[in-house]
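Take a look at this single chain, the form predicted on its own, given in structure tokens.
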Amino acid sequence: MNHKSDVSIPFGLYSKAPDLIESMPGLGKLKNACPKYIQRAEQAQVLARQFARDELYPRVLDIDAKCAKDPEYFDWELWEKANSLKLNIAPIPEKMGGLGWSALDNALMVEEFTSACMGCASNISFNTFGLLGAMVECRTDTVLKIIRMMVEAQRLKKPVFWSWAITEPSAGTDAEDGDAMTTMRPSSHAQRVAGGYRINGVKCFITNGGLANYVIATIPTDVACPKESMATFFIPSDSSGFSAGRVERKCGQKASQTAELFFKDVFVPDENVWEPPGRGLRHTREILSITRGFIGIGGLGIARGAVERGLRYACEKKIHDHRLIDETWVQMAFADMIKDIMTVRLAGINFAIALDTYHVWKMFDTLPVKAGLELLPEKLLLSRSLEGLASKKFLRSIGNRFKNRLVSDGLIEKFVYYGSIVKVAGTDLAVRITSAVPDLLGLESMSHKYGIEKSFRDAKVTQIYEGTNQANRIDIFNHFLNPGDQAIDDRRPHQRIQ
């Protein structure tokens, strides 16, 4: 089917952009009060939708087919196009070489990209784990170093990939929950040695595992007490003793490479211990408090893409003397899907705005950070001399202390709750709609050339990674019963959107 020639369906990638206010009219009030915030989100949506429509969508089926034959296939031309637009470093402040995109901007990008292909979206938008992990750890010199590395690589057109290694053969979602960790049996272990740690063991089902230049790994120092001894390590993939296994053959999301990681006496110096033993679970929970919601938005995108493909098929499919889409029962079925998509979309947008308002993203808008970005020239901000100054004992920890005052343990657990709601809603929606569309349209629609069956294959794993939806539901229920004492502070308006 010639997707580009069909302009009769103003839905998804081929609808007009921006449509943020049309989707959520209540944002009109926010746009009046904080025009720059919403205007930039609209600009981000326009760019992301155009890229997804013109670059991703036309090639995703070909990529899927090539990856089915060779799991290690990677479309480097597509990556270079994304890199040239800085889409892989979008959250980095403009003054430091990025796009300065907010959580809302990034959420809109994720929705557009995943509507075309979740696997390709992972290769671009999900490759910000390095910056996210550094912001969560937030030692001043580490954050500056990670940003410099990512910006320099982007300018040199050099790929830099990150992976976040939690899952193990005998412990998957257990590593994301304090209660479950009391009974987990880790297959990785970090032993204290002079100047750092020696790591041994295996991680599995790691996104970007075969591509990663750097790994953020959560590993206990005492396998009998993983919760009390879990630590977070920053590990370059060229470290002696580190290796990646074969790239997994998967049902869906084939464009995103997943692999085992092996550690054999890998030495990690103290400077690369991002969280000491006992603090690793907090680091994990803080990252999850952000990423779970984005996985839900990814599920939303998959659902939207399946409906878009289904609508186009129904417009072109003739039955008797009319199109399939002209049948009222078909229109009602699609209306139900669109209703559910719009409902989850509002939840995702709300979550992203909340991240900008209360979570780690607001650090970019605090007075010290804004002043530094405004006063210091880019050359100095990205210099090794500034990193060296920031590595001094007093200055190194000042960012961590400052961030922890803004983002408390209680706030993290609230956002685990908020993010889990979006994650479960979005990924369950993806599985439900990608199943309903072919049920509605019939067996012929499941031909690979229409892309509907690809959406179906891509959807299921979103219910499993970033914590299974069962574990997410436990977090939702536990927080609902025990909301804690940390209240959302609405007395201090967010500086970014003023």
Contents of the next structure:
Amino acid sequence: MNHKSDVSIPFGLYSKAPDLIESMPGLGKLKNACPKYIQRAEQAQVLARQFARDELYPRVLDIDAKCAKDPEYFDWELWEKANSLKLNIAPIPEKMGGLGWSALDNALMVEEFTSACMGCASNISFNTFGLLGAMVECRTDTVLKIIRMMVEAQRLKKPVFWSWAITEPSAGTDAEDGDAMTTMRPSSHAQRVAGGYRINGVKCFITNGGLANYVIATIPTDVACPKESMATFFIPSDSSGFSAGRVERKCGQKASQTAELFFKDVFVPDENVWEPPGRGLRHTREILSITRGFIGIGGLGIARGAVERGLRYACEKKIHDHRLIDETWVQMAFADMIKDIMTVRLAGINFAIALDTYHVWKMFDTLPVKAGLELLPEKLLLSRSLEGLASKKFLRSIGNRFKNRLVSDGLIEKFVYYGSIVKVAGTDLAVRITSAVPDLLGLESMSHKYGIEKSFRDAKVTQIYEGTNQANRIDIFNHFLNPGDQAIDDRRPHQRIQ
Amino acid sequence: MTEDRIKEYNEILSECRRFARNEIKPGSLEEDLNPDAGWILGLWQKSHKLDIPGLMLPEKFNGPGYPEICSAYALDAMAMECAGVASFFAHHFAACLAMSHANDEKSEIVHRVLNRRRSTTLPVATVIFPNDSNDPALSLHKETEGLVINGKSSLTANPDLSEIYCIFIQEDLPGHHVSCAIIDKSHPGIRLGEKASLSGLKAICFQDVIFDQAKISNDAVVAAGEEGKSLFDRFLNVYYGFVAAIAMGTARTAFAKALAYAKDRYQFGKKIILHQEIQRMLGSMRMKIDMGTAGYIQAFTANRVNLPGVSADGRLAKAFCTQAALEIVFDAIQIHGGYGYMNEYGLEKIMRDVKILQLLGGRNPYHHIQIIAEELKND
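Next up, can you give the form predicted together with its partner chain of this protein, since the form predicted on its own came first?
Now the complete complex, all chains and molecules, led by this one.
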């Protein structure tokens, strides 16, 4: 028994202070070299932590209970609060109306939000699929259009939800893996018609399915050769022939709506083909190269939330003459969890900083983008006339060529590898810790009011979506043995992040 | 075990499986979403056709007097369709163990509570006992006429629908003696707290039972002192063995679903059962089911060869089987992918149920501590 421990929760939901350097002192070197970068991240962490504490934490259990009764329930008040702080468009540059958050800033937000509630977190911070999707091919006019749509909607307090539709009833992880895709049996199909494509089929387990205003869908033009013919389409949900099924009854993450999507002779004009046939897998891999790591950080957040709630419970739980937290075996178990959380946290932060340094976020540090953002007035940046100009053949392809030089196919696969490691580590941690915490606390701790059982329910699916952890392991192993010729920093030194 | 016995048990198992498939399965998912006491009471009525409620009772109380392992098999079979329903019966069976203990002198109280309704159905019973989940335990004051109980028993299973409470209370005397009493739910000085909202075993309710100067006459005390302690030890072993059996029942279903799905689902160019990793997962699940089943059977087996270091303690069977079942259902969900996380497939319900089973009657790591701490005391 260790009665001396006077436990006050040192980090997380119960503390207002940022702890980026405090818990990861190795970042001090980076802080010295790039002070603005780390200071901004600390500010982002404070803002996200405050939002999690003040807005998410007090209401997530109520939202969960309401969604259990009615899966279509959505807390619009919470969404409006997040929208008013621009948290749902955080990565968009400040000059264009967003928060200009780096990948690191976003990762810290995801960790804070998911420690309160993974479902609510995905409603707010995972709604940047649209921007990510557009950034892949990076046609200048498309990117400008998507940013304008998102910023305008934010200002008008109008929700814009995106879905990223890959999974099909007959093909789960198959649709995310090059080898598997050669033998997959797609249930959706795009047929070439005059001026575009006609799409038929079904997608399942689609996040935001029932809410989405826009869907980014990967669909093959030849079901016999899905890998060679996979294309990526941008589909407004008011397109004729498009419909969403009922919102699924899930075990957890109930605040985030999941539904089937149905395509019945949906016409997609050529201008909304974001990747031509044969490039769809590349599109998917690039998004995965970013999102898998963020899911890992989400898993980490779930685990952290369970530990923080568990610590509070153990501090308050009296057993005869002592508190539960005074028992040394409980302290040992928590210490082990804290060790694992801190280790995975380092991996997640490292991944996010790598995204800023080498991946698509790097664009914001390049001279042309910096100069454009610096010199062009805000009104022009968000104007349709700039979009019109950018749609000219030459200008529209500039963005594409420029970005492809920065983010090569080899780099994408490298980041799928890095991201998969964080994803498997974070989500396995989530499942293990959310199960282990109640083992310390007892039956009463599984009452809904403590939030721990919700963490337990929320955790399991993180091992499944964004590619099952088994598929992630295949990517980890394959890349480790065949990392390709290009080293991560084998190129001109990038500009310093500031 | 004789061949006749095995045959007899197999028949009971088959009957219980049929009951589970025909009666429990059709409603188990709906009851998980919208629990309704009428459903489980309906099952209770129907289960009388197979004499399930009286399985544990000896002949003197008009039961068949089957040994405890037989009830564990029945629970295992019922848990294959719903762990909540099986838990309902498990708490009843555990109470029956205490009632069965009543000697001729004390049997009147048992006859009285069992026959109170003068109907063909037995009243439902449950158990209230000290464990680390409901600490601080109830306090007991002994008077010449009987016992006075005060305090709260946290999150007792099924006190609302039960008509009989079988209470074990530690006596405040050296030697940790225990009193065991059997009383009616309507006994003066007893009230129920709010229903807890747990994530699993939703077919039954968990509520605090609050005792406020509840006076229990000596007639209702079926065992006390050392005899009570001995009965309590036996009860604990059986109770935890029952929880272990339920966990294994749920694991069997999770495994069967995963196996069937793996044979059907095509991914990465072939049926997923042809992938080595899926075979490894299924093989590991099979190992845990085999070992867990052997473990809980051992907890009920009195005559064993004395292998050094083997305690056959029901708590350990429960700790092992519930952990094994959780790992099995985690893997079963993983094999199903997104479908496993959806309510309709029934696997996520098993996951939630098993997590609550793990915590019934105390925390698994704490059982480990207790077992060694008790051995130290006896050294």
